[in-house]
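As structure tokens, one chain now follows by itself in the form predicted alone.
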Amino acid sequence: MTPDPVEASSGWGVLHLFYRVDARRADDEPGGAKHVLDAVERFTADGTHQVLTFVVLGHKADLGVMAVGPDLARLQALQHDLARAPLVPTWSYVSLTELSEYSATEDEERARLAAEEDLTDPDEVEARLAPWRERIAHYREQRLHPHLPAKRSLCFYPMSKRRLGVDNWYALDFTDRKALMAGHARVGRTYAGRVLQLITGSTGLDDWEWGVTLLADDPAALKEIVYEMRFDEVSTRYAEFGPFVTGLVVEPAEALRRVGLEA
């Protein structure tokens, strides 16, 4: 039977699934591979709902599975059907796409034409208003509905802000907070076409309050991004970061195949 849908009224679920594959299970129970692929294979065929596939460097995991889509009992549902294959869960993390509360709005985007710009022609402020208002548009599409790229490299982390003596991010005033972000998210800008990154809202779901996901063809903009941000005020002063995993990002039979599974 399958389940009732459990929507959030904004934001779709995304779920990491971190695996070592048991090797014995693996020799005794041929084909655990097609386990996977048929779990995948419901899971995505609606169209909407995406996964990503990534073979692990290092040994926090063996088989990585990024999960992304509007209903949390199909996450769950996956989840579920990829227990039946010979695999270990080593770690999980459950978020929420979102938006960005220190996003511009297009008051501030007026205000900066004015001041910046000088200008205050109220066709002219629409003219170049109106790109604006696109660009807007497609990155909080993004951000809420996102479309997961065939990247060639991933990195997942989950961060959280500080909350120690003066560096008490929460009890900075707003104004202030939204200033530092928009000294970090320039700095994040710089690698728009390098680097795909993806931050998830985890507050009340999971340990940490966000989860990043880095998408890049070149593995070394991974390190590089994530280097050059932490000298970044917000960084520097404000984050916690949990554990990193890095892998390859290949298709779900090829991933199986390098992990040692069999279809």
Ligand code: 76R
The other form holds:
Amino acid sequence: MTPDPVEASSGWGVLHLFYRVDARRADDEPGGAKHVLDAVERFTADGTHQVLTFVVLGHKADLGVMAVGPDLARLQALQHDLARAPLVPTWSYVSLTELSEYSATEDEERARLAAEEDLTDPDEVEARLAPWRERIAHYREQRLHPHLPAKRSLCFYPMSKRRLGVDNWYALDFTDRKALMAGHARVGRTYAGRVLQLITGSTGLDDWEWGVTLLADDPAALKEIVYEMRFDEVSTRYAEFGPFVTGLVVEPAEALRRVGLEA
Ligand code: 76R
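Form predicted in complex with the named molecule structure, per the form predicted alone context:
Now the full complex is given, and it begins with the chain already shown.
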């Protein structure tokens, strides 16, 4: 029986699951990979729920599964189905996709066009605002309802904004936070095309405030963007980080082969 769907009023559910292969069980129970492939197949069958599988570098885990979709009950069912495989859970992270509270508004874009490009003629302004609106709509849609892209490498880490003495992000005015985030976004945009980021919110849901999933074909880009952001005030003064996990993104069947699970 399929449980009743549980959908958030805004945003999709995101589950990062990390496992070690139980080598003894894998040897004793051949076909362990099939449990995983069946679970993924069931989860993604509707064409909306998506999975990225990755093999993990280092001993924090062997296999990572990032699952995304509207129905939290379906995400839990995937987690439960995976429990049949010869896998030992090592870590997990729960979050929801979300829109940023700091995105530029149309009035701000209008003001920017006037200030930076001296554009005030209504027709010219409208000619620039139309594609801007379309780009923003597309961007917001991708943030809330992402299509998980196929890049070769990935890193995941949770983070929070600091609340310590004078460095308390939550004690800042919205205007100050917005200005700081604009600086952050400026750095981020220089990585457009090289690094895809999925920032998913987990305040109240898991131990940190956001999950950060970065995807890139070039693993060096993962290191460079995180390094460069450390010098940006939002990270320098206000960021706290959890553990980092790095993996190589591969199709589920191939990921299972690489960690020693046969179908
Ligand atoms: O409006 C927007 O959504 C775009 C501006 C933007 C916001 C609001 C943005 C752009 N980010 C935003 C929010 Mn980000 N981001 C991180 C990390 O390791 C570190 O120091 C930080 C981890 C990276 C690498 C990254 C990359 N960002 C956030 C938030 C929520 C903050 C809040 O709400 O208080 C976090 C935790 C966070 C962290 N960010 C970008 C990037 C990149 C590459 C961009 C440009 C994306 C683009 O323009 O396509």
